[in-house]
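Next up: just one chain, as structure tokens, the form predicted on its own.
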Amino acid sequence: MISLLSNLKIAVPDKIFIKDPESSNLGKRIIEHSILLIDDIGFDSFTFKKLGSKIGSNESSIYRYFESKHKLLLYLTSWYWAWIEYQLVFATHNVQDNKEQLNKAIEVVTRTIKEDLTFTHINEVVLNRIIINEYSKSFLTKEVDSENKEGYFVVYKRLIRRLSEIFTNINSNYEFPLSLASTIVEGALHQHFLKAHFSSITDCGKDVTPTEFFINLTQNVLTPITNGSK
């Protein structure tokens, strides 16, 4: 299994980049240090000039990979969701019990992230902080509809559909599996943000994790309907 994962390549829609950053050492350094720099100064203050200074390369060399910092953010967010998706698939593969599969799936999309040594040039813990703090900036733009048509968000939408299918396996009569799936994925980011910055308005903290909250929420939403106990 370890040797299989070491050969795994996370697929990002190729329209997002000009040159695949995974294809060269410079490209991997661009990804590695952009994550660290965005985490340090925030996406709004991040520029290719600052990144170039960090990696000892000309600003123009970064533009050979990405036409803008917005496209770079789209790459990072797509990579993150594809990484989450592959974890979800491996965690639920061959799990026969629907309830156990549900719990494992929710855990994957809501848990506190640990670094994955399979991808040495990407610190997933730091990238997760960027997703929590900056992800909405990748789609809250005037270009979101055209970018959606171009397939920039295909990985994220595929993850939502996978999760919704697991809900349907639990209760095929539930009418809103996609809405529930997207609420959990987005809500997990929000709860982690609240836990870190506005702890007085969330029950998640030292004693309650976002995973526990969303497992409880999902089971309460799906199970009563199945049992006819409403």
Second form
2 protein chains.
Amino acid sequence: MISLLSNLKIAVPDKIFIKDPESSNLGKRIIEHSILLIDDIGFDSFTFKKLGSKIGSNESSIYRYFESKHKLLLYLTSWYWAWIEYQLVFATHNVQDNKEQLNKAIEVVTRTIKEDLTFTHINEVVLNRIIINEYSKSFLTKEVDSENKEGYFVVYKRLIRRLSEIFTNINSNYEFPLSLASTIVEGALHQHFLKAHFSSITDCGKDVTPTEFFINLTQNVLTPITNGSK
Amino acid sequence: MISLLSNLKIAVPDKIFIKDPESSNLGKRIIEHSILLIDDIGFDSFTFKKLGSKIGSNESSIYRYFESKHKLLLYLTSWYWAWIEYQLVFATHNVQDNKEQLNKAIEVVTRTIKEDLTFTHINEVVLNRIIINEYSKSFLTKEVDSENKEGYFVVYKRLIRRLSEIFTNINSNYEFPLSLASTIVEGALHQHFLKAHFSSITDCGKDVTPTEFFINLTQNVLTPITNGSK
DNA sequence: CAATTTTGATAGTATTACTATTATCTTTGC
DNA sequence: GCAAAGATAATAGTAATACTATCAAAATTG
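Got the form predicted on its own; could you also share the form predicted in complex with a further copy of the same chain?
Everything in the complex follows now, all chains and molecules, and the chain you saw is the first one.
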């Protein structure tokens, strides 16, 4: 993975930022430390002023990259889903066996994240925690519809569609591939959250991973119970 | 349902409020109009000052009922899940056939809400929209763990456990009843959200309901694929 | 009807989420 | 090597938020 992606730049829709943070040293520090700071104090308490003092820069300079902290969150989440999308494509590409392809796909979107050294200023493990804790806040707003029109969620939607196509390949008669895909991706984040904070309402923990739960679920759902009538 | 519940008061953990809003006229107006106002402008823009002017009362008076708008959200969500829990219990109680019981349970937690005239100051249809749009914000905070210890999420957790028990009744060998229950309840909210805002990544819409999707899913997951035996 | 409780009005505070302006520092093109 | 352009920093300012505190007026209750 490291060598494969080493020349790649994760593509984030450019309407999300004012100035591309990948284009400068300050921009990269903004991304690097916003991830650490949001993880540390939570998105609600996060401000550009606090970030500025962390990176020895000024609030007003950060505003030249992102219009608002909400846009910065959209940037981080788009980056994350694009990164997952690449992994999904690489992991499933050229895999002959359908069932193996399915399992790899589910694994990519549900597993606990491990460090990826390709992108030095981005800590994917910490970013994943942010996605688990804050992703919903990026679309649970009164502005979703207009922001959706602006294309701020294209990466995520493309990922869901790719995953649903893998389901359709396995079983073209299955009626709800999109809903299954969106349920699994969102549900995996939720199971990781429950594991950390509400362990009494999840089976995921030390012995069971969200990946096992969702692989079992997907196999049962996509394998029609054709014996006899059903 | 109306007559059955007419003497019931939905029980919300009393640590959530300073003064029980059910105990006064002002309290009830706070609940009634907070639901309408949050639905109208969104929780993020909602303030006690705006609510005060809607109900012809004062910001400071509302603070005597709820410590913060976050606590008010916890109140509304606890009320909602307790209301769903009652419906779950009534709908599945004394149902002989296991499969029918299962389907009724899934229906209660995934269906589109219809008005319930038992609670005159609470509009359940609007409250359901708030749950879909804002519920995640009630636990995606840095304070989850301490608030969980205080018991602010007991109602929701009890609902998930009840649902998981129904799954276990159907198939005691199924390994992930809690994760399935939490995935369905959260997933249903998500499918309703997608239906309204991201229709390209869900199959739910005019022809398909979240209930159909989740009933199909649950049946396939709980019915082991032991072809031959089944 | 007096005591108590509840509600309303007003004021005040620290912080947030920005915008605007001007000064300084860095890069680059020649 | 230097001027011009562009990027960054510093400072100031604003309206709104999320409260707390105090006191007066109104409503409830015993």
